[in-house]
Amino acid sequence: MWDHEIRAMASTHAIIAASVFMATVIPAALVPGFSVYGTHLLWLYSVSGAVTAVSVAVFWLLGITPPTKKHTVGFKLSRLFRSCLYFFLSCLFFHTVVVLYGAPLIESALETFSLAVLLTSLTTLRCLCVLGPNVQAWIRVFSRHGAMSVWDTCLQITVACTVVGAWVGAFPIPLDWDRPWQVWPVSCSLGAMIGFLTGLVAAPAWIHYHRKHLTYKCK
């Protein structure tokens, strides 16, 4: 019943996963001394930029982004402005949450905000691509039984996997192992990325396995 959407989803996720791989490999070949640990912020922004650009392009080309009822230039610019504003506010939100969970408030502020940018690129950006700058739709999707399409279900799975991955990634930081990946915020960003990639695989697989039992309310 949902075979077409599941195939489109799997293809989209494969392209996004490939962008993560390319954003890691290409700088390693072009930038001397580049590494995930040694130049972590550079890797982090490289991956964030790649995921953002590829996600926006792929979701737009597939027509997954919700259509606008108005086609005026002013309305489209307003929609773009609100999307950028929500992206920035999401960065501030994640930064605040991470600080409340124990990250340094002043020291390593750049590293903390960079992690917030990564989390926003992996979570909020997908909400913007699938639902648009519509906070009510976001609340609806993440409420109980709020999914109205396979893409809503996919959004729930990928966002949850990313956030849980970042949270689990914080556990090794206080341990006295003196490993390079324990430096803030390496383990959290790696955990978020692993969770995100896991969600990209798990979402279409879970939906495919449960496709005969999926029922959605009409929009």
The other form holds:
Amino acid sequence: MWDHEIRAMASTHAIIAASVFMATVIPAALVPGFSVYGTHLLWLYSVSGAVTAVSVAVFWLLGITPPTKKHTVGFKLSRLFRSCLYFFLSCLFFHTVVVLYGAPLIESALETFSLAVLLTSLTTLRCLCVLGPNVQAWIRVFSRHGAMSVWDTCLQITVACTVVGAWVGAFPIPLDWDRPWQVWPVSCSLGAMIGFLTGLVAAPAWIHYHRKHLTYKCK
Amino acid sequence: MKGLPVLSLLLWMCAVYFVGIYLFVGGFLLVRLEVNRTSTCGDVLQPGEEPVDFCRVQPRFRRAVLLIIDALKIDFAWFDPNNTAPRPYENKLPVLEETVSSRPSHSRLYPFRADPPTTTMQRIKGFTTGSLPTFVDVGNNFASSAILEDNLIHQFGQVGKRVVFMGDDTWENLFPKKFHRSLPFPSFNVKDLHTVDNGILQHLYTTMVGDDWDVLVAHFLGVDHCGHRFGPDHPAMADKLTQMDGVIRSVIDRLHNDTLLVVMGDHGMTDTGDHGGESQKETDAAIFLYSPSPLFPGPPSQSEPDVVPQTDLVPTLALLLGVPIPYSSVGQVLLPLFPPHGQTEGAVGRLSQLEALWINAKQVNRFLETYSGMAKDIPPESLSQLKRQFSRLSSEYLSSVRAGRSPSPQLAASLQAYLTSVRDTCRATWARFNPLKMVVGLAILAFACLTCFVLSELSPALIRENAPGLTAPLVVALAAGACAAACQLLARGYVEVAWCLAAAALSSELLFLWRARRRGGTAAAVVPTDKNGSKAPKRAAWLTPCRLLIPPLLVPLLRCASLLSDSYVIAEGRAVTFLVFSLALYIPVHLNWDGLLLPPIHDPLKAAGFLPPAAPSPSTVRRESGVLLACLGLLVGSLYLSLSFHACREEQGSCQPSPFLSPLSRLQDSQLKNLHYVLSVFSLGLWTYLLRRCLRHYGNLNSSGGTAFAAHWVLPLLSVCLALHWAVSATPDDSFRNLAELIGLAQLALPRAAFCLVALGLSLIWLDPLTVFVKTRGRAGRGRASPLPPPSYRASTGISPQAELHHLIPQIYQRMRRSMDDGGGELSGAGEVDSSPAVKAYGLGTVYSAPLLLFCGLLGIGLLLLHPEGMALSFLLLLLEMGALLHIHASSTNLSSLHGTYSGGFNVPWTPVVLWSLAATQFFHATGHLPTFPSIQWGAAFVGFPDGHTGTLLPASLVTLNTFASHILFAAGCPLLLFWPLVCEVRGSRGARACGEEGEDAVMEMRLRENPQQFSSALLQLSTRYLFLLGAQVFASVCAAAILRRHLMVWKVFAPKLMFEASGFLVSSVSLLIGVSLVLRVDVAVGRWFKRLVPDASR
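What does the same protein look like in the form predicted together with its partner chain, given that the last one was the form predicted alone?
So here's everything in the complex, that chain up top.
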């Protein structure tokens, strides 16, 4: 079952992972003195930009995005506008959560916000692509019986992996090792990135191994 | 309700934990009493002749230079000319070898063996007092690190020698104001290799050339810091050692004839550059002695010691410089430095070897006598043997001196042997870990944690079987204890209580576990025939990793793991907040994952398949979810704000302690002071108001019992008292001169009045915990005359005929009805009785939680009294967080029971218990405490006792109460977790399932009386879960101390953490027991009340 979808998913994920790789390599070639630790914000934004662009393009091409009932330009524009609004709100939300987790409030606000942007582009953006700007659907997806398609299950796995990765990424910060990747927010964004990549690999694999047991109620 | 089994099981559990902690701490923490006597010049140490003033005699050396090179390992000091490819730390100090070979009677180089713990502070203490400093040197002044024992620096000062110090600023803390001149440099930054050394070098030579000193102490830190940073095998170490070589050369060039030079290391280092433990690499430092005038009788001979123990420096230096040996020194003079007997004629004031030994032995004997009179930790039989040895030697020596003949050379040897055996005895007592005790303590703790976990999982079965199964373990424990005592008596002749306790605890634990295992097996086998067969496989498999690695247990696991790293212990406050926040966020996510957070979507397929037919109304679900999210917001807010009340450890470099931590009287800006005061009083008022509001809401304030009295009068009065006390203590001393007496009186009276009020309130709650107000419907006239008009708390009326009067109440109800019929009916309300309940009992629904809540509230204000004023805000946050946690727990329980998926009885799941226990640690930090000794708030001992105390018990308990305030509050309030879901229950959720029909009124906590068995098992489960979480943390810190006992930070981080964790556990478990027994007390009172109601009504 769903072999076609799994294959599509795997190739999509390969493209996204490749875009992350390129977003790391190309600036290294172009910008003098580029490094993931040293010019962390640059890396962070280049990766977020790449993931955003590639995801939007791929999902649009694949046509996963739920079909809209109306096809007027005005409706599409408002949908686009709402998506952008949600993107921004989600950045603010992640920023707040990260600050509540103990990030400095004022000192490195830019770094914190950049991390929020990265998290948004790794998680919220995918929700936007798969489910459209519909918060209720987002909340529904993250429940045991909420997944309505293979793509929903994949969404669950990648988002969970990313968030857990960012969470685990906070662990090394208090250690006194004095490594460059312990600086805020390097370890968290690296953790989120690693979690995201793991999710990209894990989601198709998990679905492939559980394809016999997966049932979706309505599609 | 079976109170006794619950309480006895908990007591047994706590006792086992205590035994484990006691054993481990006994083996790990070496404790020694400080002797506060000092030696004086008048001490009669010379035999025979009339007392000579010891210090008047011309000493061998007038001046001395002590160069202490921190971590100068003996390997660094050797020079091997054959070594062609030296490692970076080898052959870098050629000056020592050159001097020794070129001027053999002027200099010596010895290995210098330190005693563990090999940390700098303890070592400085060691080679100045001549004693064996342990981790806890119990002295008068626990708060400051100054050395109060007799020491060399003190003795130098006494005889008027000018001590000049430069280098590591630890000395300045240890000997405040003892130096003639002092140039301390900051030692804290381990990465900084040069500040201290360069600082010393700037002043060392100029000072030496001048004549303004007698003893010069210079403590270099560069080598040690280099070891910590790079390890010994690094080019930086070569540079550093070469620099030291130059320093020693220059110092030797500048020495006068009357000056002694001592170059020494305080400890060694491991191959990674660390120290602190007891391996030979860490203990073996180097000592180099040199003087321009001949120091030794001849070149090195066979009789010279191989290794010089560090304690021996003290008596040697003291006698060479002509000062009395410090009182508590246990060292032995370094004999090669003294001429043999009969060769002393050449120089004035030279003590012969035998004289020096005699003075030394006499001083050591005097110390031993004093110490054994104070403490009993030296084994008595070795003590008596040492005493016999000394008296024999002394009579021999005295007789030979009186007779004027030269004593036999054997006497010197036996004096030496005596001194050595004294030192060995002392070392065995104070300076050696007891690994066996540590291992046994660890094992007991590990098994205790396991037992606690098993107990919490098996509590329903245990209570159901009507026997807690405690008799057999107790009997076995007694037997094992007696056995251990007998064995010890037979083998060694005396009994050490620790081992009896250990045997008892371990055997009872193992027996209990074995029986539980069997019981678990039989339960799994039997249950399929039981009616709740679906739960059977779960119970059989409660130890599978799958069930143990759920997030609520993963968080405590992370917490325990974090105790093994010094960085996390240092950042503990923030780490715990992080974990609490994570677990709190997990609750709604998990609920949503189970589809419980939102009302089910109207989906025909789903509703048919997964949900019970009685789907809850969406509005109820929405309201509950709203409450949950709002409370989560409150929780998160108070978590975030609580971060701003933290204090700072010295290890946290860029950290500012909270401004609320300093008492108001220290604030200079009067406007800021007023603001702080207003804020504190506001939060105090809000604390009082919220408590009363809550009790009033549930109708508990209508009654006229002791608890209601406490809530009505004691609570507000206490707050007023506290606010006035703050105001009085914040007034500057000089502002109201004419009122000074009054202020002094108020400072004494107000806190004491508050203490009395707290005690009064708590005892009132204990004596009369019922907060129920009964109103009979038939007598509306009397109801109106009661202090409060018939309240509109319909939801709070606990008794409802349908559900509550199941077994007991129907009789009351019937009799009540009959009595009213007989009474002739002042009102024509007979018909009314049939339709609505005849008896209304206000506050019965919260009869258990109300006294407990009030208890915690009063206790909280009492504990707040011991804190600085600013902490009132933090305490308010604590209350808010407690409330938020309770509500989150209640609404998540409600949500799951609304959807019909809740199947735990009254059991409290792990998540809220974990949150509760983590919050206790979190507020330990948020009330300005830290697990370090300098951060203990000693001011708490003087609240209400501004002139100090006579005893030690009262101040110690006040400080304990202050330190563990949050532990106490959370542990005592722990049973609230059981009650709150019932207090906040949504009507028709449980009632529908319990009674099979829709209950109209809220039954709330009366449900507990309907199911006494479930009540006891849930209470037992809750408390054992809490105990398990606390015990696991203690176990983790014990493990950290045991595994990392050679870690650099063990005495700075892990050992204090262990002490705080262990005493926190002690305090928490006692308060948990108090909380549980209060609940049981309420239960007894409620039972009596029901019984009394029957005759009352029938009258």
